[in-house]
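Just one chain follows, in the form predicted on its own, and it is written as structure tokens.
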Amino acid sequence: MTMRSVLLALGFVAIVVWPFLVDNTFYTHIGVSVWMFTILALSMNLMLRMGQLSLAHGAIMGLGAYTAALLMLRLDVPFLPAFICSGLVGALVAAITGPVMLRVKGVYFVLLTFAFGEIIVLMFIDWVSLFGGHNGIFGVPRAELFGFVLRDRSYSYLFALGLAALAYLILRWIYSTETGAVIDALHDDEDLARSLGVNALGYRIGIFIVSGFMAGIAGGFYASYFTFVTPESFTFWTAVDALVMNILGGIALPLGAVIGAVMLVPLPELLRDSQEYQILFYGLILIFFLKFLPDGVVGVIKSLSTDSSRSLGKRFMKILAWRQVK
């Protein structure tokens, strides 16, 4: 076993056990929030990798949260089925709207998803009998797995970490397959990808569905962890936060979304005593990264390696190779 493997193993063990060693509910809460929003950031990473920026992801996360809350409160559905349904609702919304919205690209797609997200948030506010309006829904049951209720934040931390790790591994797997090569090809040169027989719209819709499922799952866990949901938690700015996480960490690798969440999510809590300067601080960080680290933290990591598999030529050669195998 190499020294790098040993260090990675020790780092993973430290990430898993530190809430039980530190025994600080405040820090554990921050850890739970980090891994929760890591899932949302990873769902955004899928969209960004194929060159599409969705500003509806905050609202889709909200749909997942309200779905889980309503199923558990109104219909007495156990947590696990309600949690899965929260992801399925996000995927269903993406499947219904994707064939329409994904026919446009660039700023038009951004504006379309922004408008769609605002419609969903207005629905949360105006449909008071179902969603509770501005007051939202309170008293959502906590997550329960096989009869064990996750009342202790340390166990919620482990559950959130497991979900984030699973989402990360799924993205790593997707990017290592032909689908990953197609995603990057659609970003680099869609016309050339189409000339190779790629169904561009079909791939875009499929990725949007997977991304929507992940955003819905993040919302389902949000509802059970905080035990309440309100429209203000799932606005346009939630999607912007997921975007900024990817910019800080770097879009080129799923690790960038993880790093960005670790960097950004704790800031509101750490700057709680100077809330009036939070937006200014965010802006300064974003300007710094856009100016000096445009590829994020993972850009620095990639620059230290010789891996150039993200290059346009290699991506298209991979697609051709997979096509020939088939």
The other form holds:
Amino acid sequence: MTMRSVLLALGFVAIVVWPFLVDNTFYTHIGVSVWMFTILALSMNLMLRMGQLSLAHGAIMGLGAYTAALLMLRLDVPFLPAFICSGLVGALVAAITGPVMLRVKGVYFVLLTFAFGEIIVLMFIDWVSLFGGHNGIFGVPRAELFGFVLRDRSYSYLFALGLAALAYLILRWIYSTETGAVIDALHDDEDLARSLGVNALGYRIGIFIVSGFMAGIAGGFYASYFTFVTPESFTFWTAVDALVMNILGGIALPLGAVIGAVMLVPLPELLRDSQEYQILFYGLILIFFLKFLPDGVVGVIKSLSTDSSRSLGKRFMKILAWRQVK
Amino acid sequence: MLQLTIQIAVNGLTFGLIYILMALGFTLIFGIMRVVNFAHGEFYMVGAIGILLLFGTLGFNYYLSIVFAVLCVGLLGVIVERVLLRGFVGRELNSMIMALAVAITLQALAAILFGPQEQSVARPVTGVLQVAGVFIPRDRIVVGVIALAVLIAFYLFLRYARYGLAMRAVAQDPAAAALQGIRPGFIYSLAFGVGSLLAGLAGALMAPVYTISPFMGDVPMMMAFIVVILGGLGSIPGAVVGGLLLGFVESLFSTFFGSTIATMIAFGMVVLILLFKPSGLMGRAQ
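Please supply the coordinates for the form predicted in complex with its partner chain, as a counterpart to the form predicted on its own shown previously.
Following is the full complex, with the preceding chain placed first.
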């Protein structure tokens, strides 16, 4: 146990000092991307946990990104209020559309959010005077916290890490409260939960709002980190990426979303020269996980740490019993 | 004004027939296997690449190339169903994600084998037919006639053929169908094979009209989505109604407001249908 906590502490320190450890802008950039997409993957985890896969989350992230970009560029709003607004816009979209969209279940919800998300992306493309069309918006100011501009990537890294950690803790907290139990109940047997007096739609809307806020925040960070936004970054494929991160890591725990992001986000950056092989690898690994490890990395860790030890213990007991008989 | 109306209607019909071809397979696969086939656009793409290879590079007869390419796509569909999707039948979310994985993999394989760039083949039929002031490209007529013929054949197959009947039976009630001695596994393969074959045919027909690339399937798949939701997921008459509706709406709005607005309107219709009548215009209530 002490060995494990020492390892955990070391890992934690390594994650925090990563940019200073590698001292390489490229690897630091990968780290920033990882934590940025961790936020989106976590927001997707909330949706998956209640059994409603949203393909609009890429577009909601995009709304956050465009909000931050437009507020800072056109209205000279300082970073922090603009950044918070990007989250609020995500939450607002969820609050407005949720009461109607969340009545739809299963595949129909997936297709509904798919269509809704694509409409938003088409709006980015078509409304050129506001959103800049295919070219998007360039020259977004960098993040600035309390008069300190995050010009250095290392500081962007720490900011992204902090946000991801906060999102992770919020998810852990939600899942540990009664709300978490209700979400799981809604996923497992909604009729039963409703017969016990649970306001199913109300809980779903609440979770959707939190999830939309997180996706918007991820977008707000995106805008200020890359300093540009284009519509192509926010199609349903971005939501699919967040979904795949959850599947590879495992949907059962928020940690799965984090693991998935750490596994997946570096891939396109590291294999930049051979994009086709990168996509192929992405597809094959997804097929492999779906077919052989449907519970993701978290599932593997769980089965290793509980089942095998139990079966080892069982085997040990059997040997003891056999000896006594002899 | 009348000429413009007829022109819009003709354009709508030529769009609509291809949409129906795409949507029929999609809705057939969902109706029978409850799989939302996110890889449907990729079978369209493979059909087009077949034409690029057989007709463009090897120089075979265009119509012969279509037949051969389409059969290959059908076979590919059967293999994909048998190896990858069979275990997920009935589990809607997981099978959908598996179909996404298949889509990603097929796109990547096509990009590796044929290059990511856009390519084109010579048009086997050229020229424009002018009837009473309405312009119809001749290649669109060929596409329309072949599509229509296949649609009628498909309808007759479902209506009268032994296996067509079996497919409809499984779609209605798998358990009762199994009691009648219909093997669901075989029907799954057949449905997925026929579905991808139809998508491949759409791709093969459109290959000379548009450019060919590994990512060309995204838009037709989206159109199939829209059509199928408008008509009702799993409903065959719905796919026909939805396809024609989408074709006309697209033709009408892109004539007056541009294609982005037309697509936006189509998605808007999808959202409204899903919210107020999720079973679609022609679908059965669940």
